[in-house]
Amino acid sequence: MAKQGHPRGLYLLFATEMAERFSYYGMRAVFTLYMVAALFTMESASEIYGYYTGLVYLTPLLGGYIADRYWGNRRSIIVGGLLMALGQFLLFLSASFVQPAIHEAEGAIDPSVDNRFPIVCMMSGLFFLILGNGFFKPNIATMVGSLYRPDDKLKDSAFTIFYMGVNVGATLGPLVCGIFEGDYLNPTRFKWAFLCACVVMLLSTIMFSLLKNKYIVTHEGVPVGTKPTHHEKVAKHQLSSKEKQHIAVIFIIALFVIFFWAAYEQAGVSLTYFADQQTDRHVFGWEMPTSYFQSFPAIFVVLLAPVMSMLWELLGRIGLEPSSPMKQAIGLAFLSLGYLFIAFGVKDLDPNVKVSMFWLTGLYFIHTLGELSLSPIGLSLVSRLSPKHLASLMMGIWFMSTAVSNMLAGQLATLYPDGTTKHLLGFIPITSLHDFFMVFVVMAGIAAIALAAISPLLNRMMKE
């Protein structure tokens, strides 16, 4: 059985991971837009989606612990994407009974429109969305490394199919909810994407909730995310010090994935705005929807994981492939190379004039292969390097890396440029779009240097 390669269960898992990931993406591709259409200003709705994107990878290191120590995965995955179904309805209930608000001359909100019942349901679905994720996020990828032995060289490849789920996902969100985006006229039309993401967030789980019993075992039949038994729960309080050192390794490239996903995550927030206001979008006359840039990580992601996997195993034969601290270094150099990349392209750039496509397609093809180098890698060191009995505990605080890289995100996204001056860390001053990039691209650049440097310690952490 374990030579007839992977589990069934990685399939279920995929199937499951990718509606999850159409859900949160399809949202996430509308949502400033959709606050900015009818209830905040700019500022205020990057913080909120700084704050939203943040804590929904923050309520992990909760889920995991509930996990390990209560639950089980498959319960986990069951709650977290129920009260996620839950928190998709009360934005769709949000945007059914917003009304217009901005005046479009001024750009300011009307205070005469009330309001405040869609916020109220907006904020209440943001609730139910971060409470859910943490119970959803780190047990579904715990449960892909637990389907194989421990040293099964199949794992790698399981983590490569299964983000192949995550970007498929990503894909399509953003592409289906986009045909629902609204405008500040007709803000009420954005309730069909977030109507979209709710149901398959449904489905999914009745799917999962189906099919788990009979798919989610190793290749000898043993369930793979039950409850824990008493035995799991008291085994194994003192870690050994290579344990310790495997965990301190964990807890070092996470901090440097912080400063990834702060710049990677401008996606969502000021690389939409710039998207919606100063680029281009038409395409023999078809004016692109705003949020369908916001799939084209995940299309290159598919188009280029193959490629970047073939080179890794090429490299691999000749006795060159790098170690997978170094790896997460040249990700994040490919992260600092595109906004460079786009801040040369809007140098001098006049506010009232739009560009090309191609200086945001670009950004995002050379920022995918610093995904590529780096996400995947990660998710498949944690599994790797964690104790067992911690498993999902330790995909929570890998998780929870990308929590505080988010809310970061969203406080960068504030200094985007609106003609007045802003300052970054109240002296750096911001005063134009080329600004703004190279903020990025010198904290990606020093980060990705730092880490190069201090990969060799980090390579005898992990073998020791």
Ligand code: GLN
The other form holds:
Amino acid sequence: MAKQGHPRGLYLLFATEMAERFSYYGMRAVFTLYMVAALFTMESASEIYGYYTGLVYLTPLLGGYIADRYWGNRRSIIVGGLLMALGQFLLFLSASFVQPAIHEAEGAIDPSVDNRFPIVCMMSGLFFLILGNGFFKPNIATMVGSLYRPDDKLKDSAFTIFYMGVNVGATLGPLVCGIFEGDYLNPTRFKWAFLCACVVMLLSTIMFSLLKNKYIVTHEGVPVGTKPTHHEKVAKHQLSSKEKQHIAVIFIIALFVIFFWAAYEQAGVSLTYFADQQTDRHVFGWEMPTSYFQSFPAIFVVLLAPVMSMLWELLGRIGLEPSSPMKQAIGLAFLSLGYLFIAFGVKDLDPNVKVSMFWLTGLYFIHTLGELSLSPIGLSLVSRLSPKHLASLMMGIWFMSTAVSNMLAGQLATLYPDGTTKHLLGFIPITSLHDFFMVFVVMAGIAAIALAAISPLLNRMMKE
Ligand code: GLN
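Mind sharing the form predicted together with ligand GLN? What's above is the form predicted on its own.
Complete assembly follows, chain above in first position.
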């Protein structure tokens, strides 16, 4: 058979997802900072952030189901894109009407300032973002897989390329939106960040709807992501025992992956507070905005993705490439290691002293090695193991683990030290940054070891 390379549709999906992730991560980079600048305490902001980033990944279950059953991937993406643009616009409105309510940097909120309207706008904006992402996220990933034949060797590489798109967007979003970081004196300034996110989301949707018919087709010319056929709709969904085993593997791995993202996603919350309050952000005399740190893992993904795929290939040649479940375990191990690194950096640190950027940068670097070993490989695994008529729903299930993680991440972030003693699970005292980071070392470490231990079993279940 002639060598054909990647279908052109991959690059349209790359660009669409890149713009969508620009908007998602651009908003996210300034979101907690916006909340604490005028509307909420740090603790409430952490919780809202956790619920938001949690629910955003729960709705893919609904979006995946509706796509498999009624709308197909293409239509779901357009609906999702428009809903998200509306959501970002409502955040823009929120920040347009917000009034300064905090008089000193770390001070309390002045109850006489009426910010009810901005809060209502913000909450409704979040609602549309949550709903929209549900229609968008699982469906774009499913289409990447559907561009290829089920057994196509190019799938892993396709998902790695796609994942680079995710992260080019995730790099640029915070860099651009971060320019418009406001503060407690000028919280309105954040509105421009939200407007950027809104415009880019809209552009992404328009581009996709104009180009989809031309490009989203397989090499054989079969359109991908259209409405399910009558036959697919009425299929009885009787699964063979092999299919059931494959689905079980997806569920088991998704369960472990919860611990990965719960630790990883501290990026937008406790690690942002850490960047804000305890990290010296001066580079050659210029003070880097806090939100820029959130671009670091994404930049590292773009830089390291080619290195990692070369590494897998090299290991493959000498017969040492780890299996997909083992790669997920390696990902967890890197997460644990990243926190160990920073825990060491902040040991015995005085709360009023700022540490060098080296520590946070090193943590993100190590985390990215883990992410590349886990995330694109996970998408490819789900795409490979899912029965075709349930492909988007299974993607939704995969993302559901991120939903649980993010809610957990927000809860865990409330343990971030603030001078008082807090308790994990009600009895483990957390008094210092060192204790706080060690929580993640242990959590991800245990998950890594357990998953590595059961990976031979999972490999057997995955066999055809
Ligand atoms: N960072 C990736 C993205 O935004 C992965 C998210 C996830 O699966 N939890 O697409």
